[in-house]
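What follows is one chain in structure tokens, specifically the form predicted alone.
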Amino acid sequence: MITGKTKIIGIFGDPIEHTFSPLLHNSAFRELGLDYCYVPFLVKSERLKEAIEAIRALNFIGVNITVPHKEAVIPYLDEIKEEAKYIEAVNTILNNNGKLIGFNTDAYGFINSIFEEGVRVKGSNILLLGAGGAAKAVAFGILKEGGNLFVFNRTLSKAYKLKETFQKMGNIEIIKEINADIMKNFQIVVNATSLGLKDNDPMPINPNFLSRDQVYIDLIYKDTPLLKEAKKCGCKTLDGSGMLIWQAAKAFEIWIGKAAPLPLMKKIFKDKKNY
């Protein structure tokens, strides 16, 4: 029940109708008996500055930021945390007594989701497919945890830009082509491209290059064609579900100051995903 004491958290995006976040967070608030409400807001790009100013004016606890505002929001904030500076995107804002602080919880979400499944990063050779926003979050997480990163992207200039951004953090190299011999060098393969969202998408790499002793991770949270092929060849496989849940849990912790009810969040997501 919403009262005059209810604290508001939101999500800004365009489009916003598809967002799963209100169900996830409002269920978590109820589980913990918290008087909070999570509300989606359709925010057009030309009104983004006004929307950010409204966080202070309306005394929101904070908001999530989703497409297409993750990069554009940065100039309107008072402080940007390290991971958001590197990734050059903000997906979570905390209103700290009128000071708006930008975070990116995607790297945290990625790393914790694979650690939970026993995947070792430190010292591993990891092939990252893609160089966009999702790839930058993965790169930050891998390098921070001591992994050796190898980036393959169809547009080489974007791959080199990613290397330039992250090279101070650790070992990062660019791969110009993928073949069976090169693939033998990697213990983990991560698809951070959008290929696989649509059933008729081409695969980001030839599935015949994968081997059963590799871990294949797809950030898309469904069985993509390449994920299915990776399962067939005996790879340990993970989709993007865990990353989605863990990044939401981190945002919850930033706003509320206590741990999110992860088992509940996982159950809600699984039930919704299978609906």
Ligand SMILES: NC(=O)c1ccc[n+]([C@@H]2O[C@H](COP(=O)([O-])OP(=O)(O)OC[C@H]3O[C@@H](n4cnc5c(N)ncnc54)[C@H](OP(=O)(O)O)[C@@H]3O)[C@@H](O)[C@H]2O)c1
Second form
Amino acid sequence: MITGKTKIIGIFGDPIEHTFSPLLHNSAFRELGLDYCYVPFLVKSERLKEAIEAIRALNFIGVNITVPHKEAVIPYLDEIKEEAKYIEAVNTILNNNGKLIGFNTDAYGFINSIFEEGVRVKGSNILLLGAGGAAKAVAFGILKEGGNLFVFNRTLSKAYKLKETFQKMGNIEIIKEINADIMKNFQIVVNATSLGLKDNDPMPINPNFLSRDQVYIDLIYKDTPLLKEAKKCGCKTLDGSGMLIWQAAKAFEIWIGKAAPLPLMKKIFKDKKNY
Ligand SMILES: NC(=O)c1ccc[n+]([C@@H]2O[C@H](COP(=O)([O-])OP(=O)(O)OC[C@H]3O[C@@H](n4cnc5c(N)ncnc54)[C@H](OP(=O)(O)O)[C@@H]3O)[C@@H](O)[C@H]2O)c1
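So the form predicted alone is up there; where is the form predicted together with the ligand?
Once more the chain from above appears, this time first in line as the rest of the complex follows.
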């Protein structure tokens, strides 16, 4: 029940009605008996600055930031954590007594979701498909953990831009063309493009290049055509649901100062069609 003591956390985005985060966090608060409430807010771009100021004015604990505000929010914050500076996007804000601190929990989410499945990053050659917002979070996580990163993107200039941003963190090379020979070099392939969201999307790489000793990871939350082909070939596969849960768990920890109930969050995501 909401009382005068209930602490408020929000999520700002546009659109916002399809967000899954309120269910995830409010269920976690209930499970741990915490007097917190997580509320979605439709925030138009032209009102973003006012919405951010309202975090202080209304004494929110913090907020999540989602599409399309993750980059635009940066100038309105008092401090930006290292990973968010690299990724150039903030998805979590903590209100620390009026000081607004911006975090990005996607890289943590990606790395923890693959570590819990036993995927080894250190020293592995990892092909990253894509150079958008999600790809930058994956790049940060992989380089921080000592992986060798290879980036392929439809728009080559964006791949070079990504390299420029991240090269001081570790080994990073741009791949201009994918072929069977090049594919033999990679132990892990990550699809961070939006290809696979729609059923009739083309595959991000030719499935004939897959080999069974490779791990295929897709950031999309379902079995994409690429993951289905990889499964058929006998590869280990992971979809993006683990990353989503772990990034939410990290945000929870930032706001509350306690570990999130991960098993519950995973169960809610798995059963989400029933809610
Ligand atoms: N699991 C999670 O927690 C999580 C978190 C964030 C995002 N995601 C997923 O990650 C995916 C990417 O999100 P984002 O935020 O990075 O989007 P984004 O910034 O818009 O980047 C989209 C990427 O996909 C590429 N792309 C789009 N259409 C393409 C096509 N027809 N052919 C080849 N490449 C194409 C783009 O290439 P160009 O540069 O050439 O346009 C770019 O690299 C989405 O599917 C999203 O659902 C998952």
